[in-house]
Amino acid sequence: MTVAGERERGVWRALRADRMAMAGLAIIAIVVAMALAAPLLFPLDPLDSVGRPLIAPFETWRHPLGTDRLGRDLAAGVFHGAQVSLAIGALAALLAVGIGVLAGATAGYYRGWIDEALMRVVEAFQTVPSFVLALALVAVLGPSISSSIIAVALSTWTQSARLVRAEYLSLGQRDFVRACRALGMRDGAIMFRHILPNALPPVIALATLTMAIAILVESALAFLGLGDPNRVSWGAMIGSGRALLRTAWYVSAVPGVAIALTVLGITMFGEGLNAALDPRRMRRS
């Protein structure tokens, strides 16, 4: 078996031994299954009225989680909302990590004035709270799925950039990098073919946490009415029920529980993945 294959088996063994990580993975699997099953279980538009308003949960089997004040099925909203939350969370995290890897790798590899310039840009982004920045970007770009992805990514990429920069500053002094330079390899090949694979483990773990943050930010934007008006969203569902907390608390509670469980599952799995990818553990094993 190759070294890479043995390393993957070691990571998987560490994850399986971590009950919290496996519980998080189970929650993620359930949410993904909900998103995939949404068109089959609820083929109608979840924004359409399908019954009388404010049916309580478990009052009727046709609407097991009840309906909101417009008669929309809450179960359909939760299942279809999983598609939006997972899509925005995954794509925003991927874009944020991609920007962070590019900026951090460039800064950590070249150092000098390039490092200083890029780190000033990172600090400029970090002076503005991430949610405020996302709010401003969506307000400028207009409420839509794509604008939410861009806004969330641009408000969360700095953590990846700092982490990758630190990894490149450390790995750039290793013997294998000096050997690559001595062989006349181009900078791009050294940065992304040789250094990046060694810097990826903590970045992968951070990407899962970035996805959890992205889901929270998107839900907050939708709660404020800045989500895509043509797509159902957990945050928008909470916002539509905030005036009914005393009389129909479940309208906000049902999507709120969905958000909490999804973020909890991703966070637990991310922490377990971070521990499994710890180079000190891998050296011990």
Second form
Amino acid sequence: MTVAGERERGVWRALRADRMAMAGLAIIAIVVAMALAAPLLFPLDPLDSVGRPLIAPFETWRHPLGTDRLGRDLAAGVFHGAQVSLAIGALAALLAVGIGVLAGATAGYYRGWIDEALMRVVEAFQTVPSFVLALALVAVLGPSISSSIIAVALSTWTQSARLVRAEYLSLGQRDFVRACRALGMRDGAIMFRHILPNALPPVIALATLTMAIAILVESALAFLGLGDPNRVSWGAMIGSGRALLRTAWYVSAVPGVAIALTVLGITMFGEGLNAALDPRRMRRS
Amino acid sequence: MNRVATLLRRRLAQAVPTLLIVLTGNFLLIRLAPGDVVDTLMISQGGGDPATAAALRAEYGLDQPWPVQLALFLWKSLRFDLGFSYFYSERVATLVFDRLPITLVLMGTAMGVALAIGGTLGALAAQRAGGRRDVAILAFGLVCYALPSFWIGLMLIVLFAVKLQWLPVGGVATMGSGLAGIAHGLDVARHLVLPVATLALFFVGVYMRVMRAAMIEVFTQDFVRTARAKGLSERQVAFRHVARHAMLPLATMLGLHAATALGGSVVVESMFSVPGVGRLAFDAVMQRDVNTLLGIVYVSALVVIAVNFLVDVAYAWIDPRIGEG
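Since the one above is the form predicted alone, can you give the form predicted in complex with its partner chain too?
All chains and molecules follow, beginning with the one already shown.
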């Protein structure tokens, strides 16, 4: 374990030196804090109206970011929306990477026709526009948090499948894998207990970047009115401000800034992580 | 021409299984959806007796075991019999193909603009990687990538259509203007500025980064040193020699990005009321019109395969080594 500990310290040191990654981490910390503080700062349901409709931002201290057409507090929406965006983003990314690891590991470990068949499936998923697929899934499953998660995961898993497959193809040739086989270990144990830890670093970085994409896809679904109707979300807030662009454009502008900052923060951190975990890729990006 | 024929054959051999998987996925989604065609039909006609329903199910083959149904579905899809949309009272194939051209124009223009701007920015950034200009361009690319495109679209509407009133809010042509010829073309172009900009922004970020990375890699190759030794200026080296080689990875990604752009056109078209396939997809979701939606999935897969094939042909044309043997 000391070797692994050493490597983690190295990664952390590289991250600390990376100003972009640290800025990203700071943004993530702020958004997580907003999500956690939401029920304390805004104990009322953010979907209830609490004041005069269409107060502009910075007009009154009671509603610092203003209110929308129905007198719902925008600040409360932004804080509570952070919960939904982060939760859906994280769970969808986790599910996407989970599917990707399973499919990629199986394809890369067994090779041959299994690999061929799984890669055809990956290709099919990449041939269909992922957002159209997400729409179709939400249409069939009905709009809810869980169908958003499934739709977003199924439209983003292919990248991690390809990455994991490539890692397994190269790691599968190493001596330690041959040694495991010679010891008579079962395939499952070799794949997940011995190869996976070695394949994981780039996957973790990709999972972070997948989460950023997942938040974008989820907000686009919610913007079109296909999110969970009972939960406030940034995308849905932007969508509800669409009809007011001529008179009160800030209703759409405010939650958009929240999405942009969150995605920016996660992407910056994910890229720093990618560089720190794999020094060879440092100069690219 | 022989090389192109070889390529076409190879692409087809890959495309057929891919398409079959896509169609099987569609079939599964239809089975997952609550109710079947006959239910929809009965509801749209205000109900009916069970005997008629059973007769209709037999007619559509819905009383057959599922492998037979799947085979029937695949066979129909391959003949572009994509079923009927009861919401639009129109064949799905007609609906989709009527709306495809405007979407392809929107997509093609957006990708072209993104390639030009993103490629140039990436090349400028790579010239002095790590310099101040590089950092500024990188930051811009990151912002392009992170901004939700639907939000940028709305903000562009606020700025250019509502505040400045330079550009129209939506649609593809001024209603009842009676414009024709060049005037009509200019009118359409004016309407497409904002949708194209919205769709292109994300890809500007992507292409900029890919171009920059590829250029940095090419800069380390021997022929660049030769070019410099010949006494060419840095600008000539960068744009005549390095950029040309760095363009290839951009082209490879076009097929993949065609899929992303088709997805993005759903949001952009519904925002700017462009009557294309994306808008159709959005309306179909709203109406729970699964037939139309799955028809769109199928046709978009065909478009992506076609783009991939065109990229291959372009490659073979640029690089004579490809496609031989």
